Amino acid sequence: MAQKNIVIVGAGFAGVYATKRLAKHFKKDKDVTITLIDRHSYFTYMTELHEVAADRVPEDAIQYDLQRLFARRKNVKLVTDTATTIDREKKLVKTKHGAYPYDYVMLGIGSQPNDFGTPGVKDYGFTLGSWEHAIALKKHIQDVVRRGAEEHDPAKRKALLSIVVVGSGFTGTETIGELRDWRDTLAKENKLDPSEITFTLMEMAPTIMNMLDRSDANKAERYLLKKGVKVMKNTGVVGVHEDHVDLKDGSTYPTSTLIWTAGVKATDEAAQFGLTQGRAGRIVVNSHMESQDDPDVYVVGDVSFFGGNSDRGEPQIVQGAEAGAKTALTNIESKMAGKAGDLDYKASYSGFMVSLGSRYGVANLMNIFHLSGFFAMLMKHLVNMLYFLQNYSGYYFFQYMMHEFFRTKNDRNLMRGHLSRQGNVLWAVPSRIFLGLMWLVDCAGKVSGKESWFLDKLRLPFDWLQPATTSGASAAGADATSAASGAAKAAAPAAKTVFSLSYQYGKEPMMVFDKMPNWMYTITKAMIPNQDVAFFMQKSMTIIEILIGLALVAGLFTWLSGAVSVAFTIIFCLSGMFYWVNIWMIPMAIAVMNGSGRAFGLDKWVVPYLQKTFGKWWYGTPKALYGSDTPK
């Protein structure tokens, strides 16, 4: 088979998914080739622009290296590069610093905001279309803010510390909720009321946020004006100046930051391509993704323009992105097995979720789960952490739940900064070190002695391991000696164990179980059949008792000690071999996997050195260049 070129533009949400798939698909086949063609070495989260932009997650956040994403697929090339044209012909496609042969070749080049000609938004406004526009607006409030903090003028104080979001798509509402989560460590920082920040919300239409069901769409708004955001409807916005905007009923408005999210369009390299564009310059494509121009171009994502359900086109979101991107992917692998490729594009929406803030969002599941508050904004993070399991990310999984969860700043997260480790680990060290002494306390009398568990002696208390009753004179002294046991006992009964957490002078503390359970019990003897899997048993557990404990001594490996801890109390317990009175090291074994091992502990070097190691084996080298423009 000749060699076959697949090249996808764009690493966006549709390019993402299209690369990755394609590349599993032929992961068997050395003759095809997928080259993805993006001017950053990165994937942007687009869809959580406005938590960097709101200072709830650090910058990097929301990147995602394409040599992370893509090192274990040996198929796919990476090429950090602008596409400038496609040439048809020649079949290449061409970018600044080379060009590309291809079979087939998927575009991808997404959108950007529209502000319909409206004079100022480009010199005075703002816009949410690209992770630097984040970064920019994020420091533009940080600065009119302070600004704002240190002006004497009423009027300009006004002014700068006035935001408003022109829009109430998803973009707009969900970047008003996210600067008023903002506004209190804002005001904060800058030793101001908060009250004095306003935020406003300016739409055109009589309704807001009509994406969505009518009901959630109430429910968003009453909870924007419960926090005191101010909501003009009908209000069209005709002149954006530096310290105010002109509105189309002839007044103005105060304000040194507006934000425009009121439309999109297809970028402005669309254009470079010489394909068919349609309505707001996205590329026409027919029911199988493929430009009318050219079977073999693929337009997916923002910048496709599908007509066959609305004259509006697909909505530029990422499940129809992804939608458009397997349609398109589908057929080109059909063409490739010399097949026809004939899928039709099929619309697929299961719910809309917007968030306004980090504690609350509306959500709308398949039109039939309507959500609010907390469980709306749960779903989304599970939303947005099934993406990575779906794109293979484990990396990215994990930054996720630590970026959203366990490192938010200021009690801006879904648990309410309960989640958040933000404190000093140093207050850990001394319980660290105590569980650590108390295994190696527990192993000495384990390791020599009489009562050493390395003698091939049984020490594990299991019925089925103890030797059968011998008979003759031998079970006539046996017996003997059971008979006057059991008229000492008789005698003297045992004393009531007492269920207690501390041990009580004079009480006999009581078994977590006395006995084992029937399927711990089953589970136990088919792994411990006989006396020599056993002994074997004893001595392994006593070595990993020992290590355990000397690695919470040293702060080595804090994390897996204390879960192995954990573990093993669970399974003492369940066994029948350890006491009420000792189960504070489960509590206190969880508590020293906070990270309390880089605290005078091996862990502060051991652990990035490692981190570092396997991270370069299994992903290579994040760089900002990729594919033949890399300096060598």
Ligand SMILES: Cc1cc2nc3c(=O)[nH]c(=O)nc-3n(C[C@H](O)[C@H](O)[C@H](O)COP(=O)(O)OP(=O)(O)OC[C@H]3O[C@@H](n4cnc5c(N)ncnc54)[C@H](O)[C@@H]3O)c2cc1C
Second form
Amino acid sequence: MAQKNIVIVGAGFAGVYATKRLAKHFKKDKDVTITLIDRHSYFTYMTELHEVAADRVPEDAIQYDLQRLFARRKNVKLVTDTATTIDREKKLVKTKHGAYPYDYVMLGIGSQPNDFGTPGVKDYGFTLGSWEHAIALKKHIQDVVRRGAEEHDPAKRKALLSIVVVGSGFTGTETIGELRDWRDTLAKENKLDPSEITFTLMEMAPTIMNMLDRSDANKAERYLLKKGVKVMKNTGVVGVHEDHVDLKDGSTYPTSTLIWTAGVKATDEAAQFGLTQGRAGRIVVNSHMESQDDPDVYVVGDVSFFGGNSDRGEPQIVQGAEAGAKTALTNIESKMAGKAGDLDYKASYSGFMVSLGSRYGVANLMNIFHLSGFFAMLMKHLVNMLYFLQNYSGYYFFQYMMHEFFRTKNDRNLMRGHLSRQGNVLWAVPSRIFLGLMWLVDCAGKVSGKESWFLDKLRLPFDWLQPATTSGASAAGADATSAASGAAKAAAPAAKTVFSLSYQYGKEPMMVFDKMPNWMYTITKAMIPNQDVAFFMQKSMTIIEILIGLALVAGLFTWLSGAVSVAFTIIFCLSGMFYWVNIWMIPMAIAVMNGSGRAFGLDKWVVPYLQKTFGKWWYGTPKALYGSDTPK
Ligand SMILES: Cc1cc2nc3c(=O)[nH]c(=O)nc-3n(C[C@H](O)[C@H](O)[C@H](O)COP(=O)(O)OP(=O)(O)OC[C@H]3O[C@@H](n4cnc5c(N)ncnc54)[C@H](O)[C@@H]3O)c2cc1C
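The structure above corresponds to the form predicted on its own; please provide the structure of the form predicted together with the named molecule.
Full complex below, order starting with the chain above.
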């Protein structure tokens, strides 16, 4: 096959979805190149913009580097540039700095806020349609609250500390909920009474959150009201000024922070591509997601307008973007295989999830399950995490877990901060060294002398390994249960010689399991079926114990050594070899996994070195501009 080029413009939800799947589909086909062009070197996780705006997650938490997302996809060429037009005669996508030939192009350049020409929104209002908008809003709120706290004039103070969101769709609702979540931190930082910072949600319609089921919307509204958010329905904003807004009924409302989320339209640049536009500037497509002007140009996501199901087009949401991308990429694959490419777009919306801050949300799953509060939020997180798994990105799955659960500030996460309390790892250093020494002391008696575990003398206390019991048990064909009780009898006395440190004070120490559980018995017997394997195991386990001990003392691979310590202790307990007084090793090993090797330990140097070297080998060096080596 001659060289074929698929060019995807826009690395948003639609573009990333399509690129991932096309890359996989054509991975063995050297003649197909997929070029992904975006003005940024990263994918912006738009549905979390409000979390950045309200300072819940770090600014870069929603930027996912494209090279990391497409690591090791050799058939994907990344280009950081702004597409300006499509030359359909020459079949070129033109960008500010180059031109890229295509056989098929997929345009997924997204949307932007629509202020419907309302005076003052551009000059004094804020929107939330991009990462830059989120940062600008965050900085503005920090600024007005700081100024408000120091303001003596009551009217000015009120306007500075009043935050107004216009529009109660996804963006508006999630934004007001998230900003309210931020209130107490803002107040504390500025020595303010929290109730002085006020939040108002204005909606033109008589009800709010009209994309939700009424019962879900009512729950969400009750939550907002309970949190002191003022909800103003039937309220139109007709003008925005520096310290107030004009309302349709002729009155004014004081605020220095007006966030406009009342509409979305196709990005302005959509007009440059010479394709027919429909409602709100969206590019008109047929049911195959082809532009009605050219069957080789596919348009997907927020910027596309498919009027087959509704005059208003499909909803501009992630599920719609991915469904459109799926239709388009399947048709491209078919056409490239010489087939018709006539798959029709099929809308399938499996539900909605709306978060109101870090701890409360409402969710409607497949119109069957209606969740609220903790479970709705949990579901939203699971869906977000699933996104990274579906896009084969373990790296960003891990990053998501970190910024949403383990590294959030001010207890602003689903688990109310219980997972994200940070402390100085220095305090775990003595535990780390002590635990390491315990392993070494235990091994000291096992490496030399008559009791050495390296001699061919059986040290493992399992009944089937003892010469008499082995033959007896097999000859009798004893079942696992009776064998297990046999093991228990054999294990208990033998165990006393297994762990070298003596706990014989006061009463006789108690075994954790004086009877090995049946399932453990079966597994262990399968793994260590005879004395030869047992000798090998007792020697290799002793070596591993020594290595764990040394690693913990030196603070090397501490997380791994802690995890292996936990695993070994559990195995020894289940095998009838450990006493209850040994159990402390489990919580202590978990405690040292907190990065304690980074303080007075080798992990301080080794882990960053490995991260850097492995990251470079696997992903390459992240760049602000990709594809600058591409011929112009
Ligand atoms: C605050 C907020 C909250 C939201 N919450 C939800 C939610 O909870 N659930 C939900 O389903 N949806 C939600 N949405 C909507 C959802 O984010 C969009 O429907 C989705 O992002 C659309 O995907 P897309 O691929 O069409 O566009 P986008 O994801 O916007 O991506 C467009 C990409 O094109 C790039 N681009 C634009 N122009 C050019 C150009 N000329 N050249 C090169 N690159 C270009 C941009 O840089 C961007 O990367 C929310 C949106 C916002 C703003």
